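Starting off, we have a lone chain in the form predicted on its own, written out as structure tokens.
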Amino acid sequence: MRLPAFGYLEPSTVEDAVELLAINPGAEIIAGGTDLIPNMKRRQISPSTVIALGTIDGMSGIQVDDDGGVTIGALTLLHDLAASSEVPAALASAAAEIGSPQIRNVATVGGNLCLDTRCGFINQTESWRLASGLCLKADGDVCWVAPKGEECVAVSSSDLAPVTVALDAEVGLVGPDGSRTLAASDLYRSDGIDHLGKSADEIVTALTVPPRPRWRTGYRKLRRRGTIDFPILGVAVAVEVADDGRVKDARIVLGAIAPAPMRMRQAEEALVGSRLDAEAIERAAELAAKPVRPYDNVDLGSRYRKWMAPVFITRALQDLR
């Protein structure tokens, strides 16, 4: 598959590249360029102008601050941050289990975080969509996945989205009218297609994670292979334990089940005031997974998701303990 023909512009600032977003309507940013180049392949978008954020200085990198908390800017490659022992764990973790170290090695963190929804029914060649009738996502008029609804139920693919979500992490934005932050869990929606919160004008720049002393945090993905393929189910967990060894506080994050990141706010009150014991944790699986509606739009089918969720909740909560 060859690529479409299209403007490539390499910008020096965060600022230089909001004012060509805004002078080239309908353009792409570029970081590492291993999900976009796929998509413009297969002719699911076909900008007419790509700009670049390779060249922009001072947006990669890890810095703690004096109280603990962690900014992580957005051009920071996915092998450097699977390798911070200054992150929390989960974030690590995750980072791990995204692609190859090949693509580790060129995928950046805001890449992921933006990372476009997939369904069975677009991340097709352009003559195959052609010929099953395009989709929502698709300038279609239906959602073949979903017939009698109205919206797209593509779902989230990003191992960072829910990790983000369950550390209450923010991220920072760059847009015409100046700079902002906006909380993860508040740049993820519940549609398939317009599926970010930020504005299609504004740019990440970093992550910005609060520091959480007491807090043990952890990740698990389910795929078919044991690596490079997308998660089919991603599960993020965030425990406060008090010095009694009570739960003071949890987060409970289901990532690849919906269009947005879920967080189990039942199971997330079950877990408080008890211990990481075997029947707490079984408890709180069972809960969080009860919610879960899979479809069946990604890779094996939405039985089998929804049967292992508990099981990878449950080991999420285990490797807590």
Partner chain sequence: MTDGILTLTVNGEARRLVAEGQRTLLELLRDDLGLTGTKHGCDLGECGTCTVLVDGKPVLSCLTLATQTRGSEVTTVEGLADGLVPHPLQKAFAELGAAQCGYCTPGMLVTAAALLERNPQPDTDEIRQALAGNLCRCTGYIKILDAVKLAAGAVR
Given for the second form:
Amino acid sequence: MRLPAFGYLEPSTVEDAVELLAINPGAEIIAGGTDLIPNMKRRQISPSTVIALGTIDGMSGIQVDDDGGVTIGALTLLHDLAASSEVPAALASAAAEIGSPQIRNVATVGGNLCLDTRCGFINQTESWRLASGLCLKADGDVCWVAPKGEECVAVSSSDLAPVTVALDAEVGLVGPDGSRTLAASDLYRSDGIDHLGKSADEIVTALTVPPRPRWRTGYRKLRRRGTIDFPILGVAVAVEVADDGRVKDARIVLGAIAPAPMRMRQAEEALVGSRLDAEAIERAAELAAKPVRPYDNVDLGSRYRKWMAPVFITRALQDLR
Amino acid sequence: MTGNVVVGRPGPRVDAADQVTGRTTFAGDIDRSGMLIGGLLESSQAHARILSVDTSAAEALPGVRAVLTGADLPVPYGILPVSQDEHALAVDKVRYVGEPVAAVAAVDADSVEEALSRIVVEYEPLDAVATIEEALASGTRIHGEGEGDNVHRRAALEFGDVGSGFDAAHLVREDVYFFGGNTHAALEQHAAVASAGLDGRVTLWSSTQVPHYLHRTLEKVLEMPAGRIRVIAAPVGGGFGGKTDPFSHEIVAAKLAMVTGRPVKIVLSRQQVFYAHRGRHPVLMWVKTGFDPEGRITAMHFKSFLDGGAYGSYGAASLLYTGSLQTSTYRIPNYKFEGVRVFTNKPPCGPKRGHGTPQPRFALECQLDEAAADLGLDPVTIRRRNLVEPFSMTVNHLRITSCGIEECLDRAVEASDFSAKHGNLPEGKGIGLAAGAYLSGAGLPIYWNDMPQSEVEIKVDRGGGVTVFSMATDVGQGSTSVLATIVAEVLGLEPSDLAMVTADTDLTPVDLGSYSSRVTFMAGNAAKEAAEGIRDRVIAAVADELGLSADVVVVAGGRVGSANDEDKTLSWADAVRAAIVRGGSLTGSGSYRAPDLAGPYRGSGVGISPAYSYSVAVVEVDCDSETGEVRVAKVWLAHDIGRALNPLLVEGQMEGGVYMGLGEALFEEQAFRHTLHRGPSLLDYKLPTFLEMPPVQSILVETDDPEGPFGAKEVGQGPLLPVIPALANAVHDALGVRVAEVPITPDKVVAAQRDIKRGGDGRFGPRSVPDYDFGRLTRVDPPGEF
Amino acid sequence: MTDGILTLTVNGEARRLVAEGQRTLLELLRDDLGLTGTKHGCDLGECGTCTVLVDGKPVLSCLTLATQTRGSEVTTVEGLADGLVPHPLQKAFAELGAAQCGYCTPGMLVTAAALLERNPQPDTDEIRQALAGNLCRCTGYIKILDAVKLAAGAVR
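Starting from the form predicted on its own shown above, please give the structure in the form predicted in complex with the partner chain.
Every chain and every other molecule in the complex is listed next, the one we just looked at coming first.
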């Protein structure tokens, strides 16, 4: 399977990268390439230019900030994130479950945060898609998953995305107008095509997790095999526990059921004041699972994933006890 | 058989050194001077008339050397003489998405892709048929083959009288099961390299399991004498039955080489491998079985509906295989089999490890557990009361010789502590049991002939070097090593002393190929005969040379002569020279043809074999009662191998069979959205990884088959068979649900559990089969000594 | 830079090549350098067959742009043995029947070699996790596990 031809650029600074991105409309960024290269081989995208970040210094590594938070360079390898004891548990465990060992040896934090949305009708070869009929996300005008819908429902399949939202993390961006930060929750949009809340000419440079001294965090992933597979449901949870043992604040964020991670605020509120007892967890799981309406566009279908939502939310919360 | 040195000793493969150093040259690794790259254009339509194919834009592309369409290869072919229904490139019609429509040879892969994208095919779409039910109901005919409508083949056979058997029964169960289709997914994508010389000869290297049948197909389709075609099976990177048909890309590569005068290589993409398929048929099954109060089977009526995909392939045999081996493990005094194979607009199904028998085996072994529960028996007892006897005939005229099923049952049950665990493990944990049997080679060749099914030649050099020539094709199962073991044992040498030349139609005498688990038994017997001829000549010469009586001369440890007196021996090389001095060229040949085992009815050729292997599997599972996920804790597998020629290789086949069985049971499905494959990739098609594989305890049972080489029988396919129903039975033991449908995915387990909560019976799967007329019933009397 | 000059070390030997931008490391090894020991099973990073070591770490050569490996040390199955002296893993794989068809074997071997380099005495679970990205269709992984354990003993 050959890659389409493209121009390959290797800037040595982020600023150069941003500039190259600006003057090469439609260019794609490559770091580890484990998302981009298959998508290009399948001709889901055929960018004329690929801009590599690998030769830029200072964009990888995990640093504990003065305030106790952690800053993770966008080029940090998932392997290194998974092995880190300095990051919240949920982040390391989510990283450890991404792809295969070989994938984690090259795939990066920034790459997983920006992972393209996935769908059984788009992550297919060009000849398959021509046989099926092209879809909204690539060159077509219909969504084969929800043919009456106007919007692409490809699924956010990043394991890190729901975790970062649950951690109130921020991403650092550099664009033509300089740098800025964006809440992780704003990095994702509920649109399978235009799924990132940053502008196309901005590059994610870092992930910053605020200090979380009293928080417990966790991640549960549903998939068929213990490795390689993308999530078909991801549950990121975080609770802040006060001295009296009661939940002061909570986050429940679901991944891999919609084009963006879904934060379940009603369920979070239901946990506040509880001692994470079975009853509170059950109530929260029920509330969090209620709005889950997965489409039949990834493995194992919608009905089962809907069934599994309360189970996985419950288990993720139980892990925090 | 005592005193064997090499036979029975665990040892490495003879080709291991190349394998672990990256030197094994698979077909896709071959490079030839001036070689072009070839590619195939896939049909985008499931069912359509081809109105036109415009190749002009492709031909105009620089770098393109040839473009072919169906018109260039008009001769039909197919693996079975009764199903000559395929074309290398579609002619007039396409019948599944992915069917090759046109082909290109160009200077590089980019030019091939570009050229293929420039070929314009105008289609007139036709209604497409996706399922068994649609095929039986549809008025749209996929093609003119078969018995009419979309029915490819029907079968209706009754042995004995099932009516009276059911009348005499204490319990009669009727159950419906479905076995989803799955595919081989060998890691090596099929590849072929062809070269055509100015001398008018064509050579094809291919990842094929059947160089002889491919040779015959090329003779027919290329319309040239077989003597001018050379087929070489390169080392095959996994077969499992998936490389047992002649394929489009093989024929096309040869034709492109002939048209361009340049070597041409075609490597299928992974997606094209899924489309080439020939894997496990989806089979819908209905089983009615009668039992006496003690659990003895009084009669069985079995109906199977096979979704064959778009072409015949091995389907006429696959259909009969779903019926024929049901009688091989348990004594069924009255048996009726009705089956139908339909055409659908999907990639053609064919033989995968166990060919047509894992599906009915799943139904039979699940139903036995259900009947046992009805009768208040345990799974071991009901099986024990029905076991076939060694050296007996089945009601459908299968000749059983050596048979270790009872020892397999005893030892698997004992090793796993099955009886203590079954019904007594904590909630979520369970244990299941099943048995199976498989052929040691199909009794008949694919095309009718009276020639041997296997021939082996041996040539001995004046320096003592021994070269073994055989068309047997090593697809990873270790057939070359098995032949080396046999020859080395006979000649008193080591396997590593031998040079093995295999799978080359110019150099090696015919062996029919690596399918139906036939090589150890058939090529093994031929190799043994060839080696014995050499040995006898060497012994005679040495006796003469040393003044010994021939009956005291032995070959052992690289020396030939007296067993008791070291001074009265010659080195192997000296002995060989003595034989050449006396008799000239030291060559030997052997051949094997199975005895005539066919029963007195049409269709009896499928299922007969000179010997059957037996297997019993016990599977222990740990289920997640909330998610329906099934984790396999351990598998015990007892296998009647007859005689383990190389226990290391036997264990490897058993472990691999367990692996593939568990994959089919839990994960793998060739799934479609109507006629379109849902995910022809190794991400969407779930092969179990290292993390899904449980420990396996292999138990080798030796029964010393009277006709097998050194008593050996097969191991490549049989061990897979019981694993799937044993797992299903374990899930039932764990959770009380009967998932009557393979694969047993977590969503089905949860659905069955929810059914119980709603007051249902906890059964997941279809509840009925179509009301269908299988045609005229052939009644066959049981064999005389039955 | 498109189609640039690429220098890298392959199995200890310095190589200098012209590589077009879209060339993958897999294509470079097999087609340009003739190192066909490295196999392919999916071309999309889904099977692990094409695994090679880049600077000692197992990566999927089908997803790696050749240009990304500039200046790196690449190790393939052809680079494991020292002349005719096999790597302990090669010896163990051969002795214990860890290769059946042999197609996944090159990727399996280099992945296992990286494991033993980093962790000379891995336990069963560490071996399974390290090789989780390498599919094998023949062996059920059991003899592979045995072979890595045997080689680990030999490495010590």
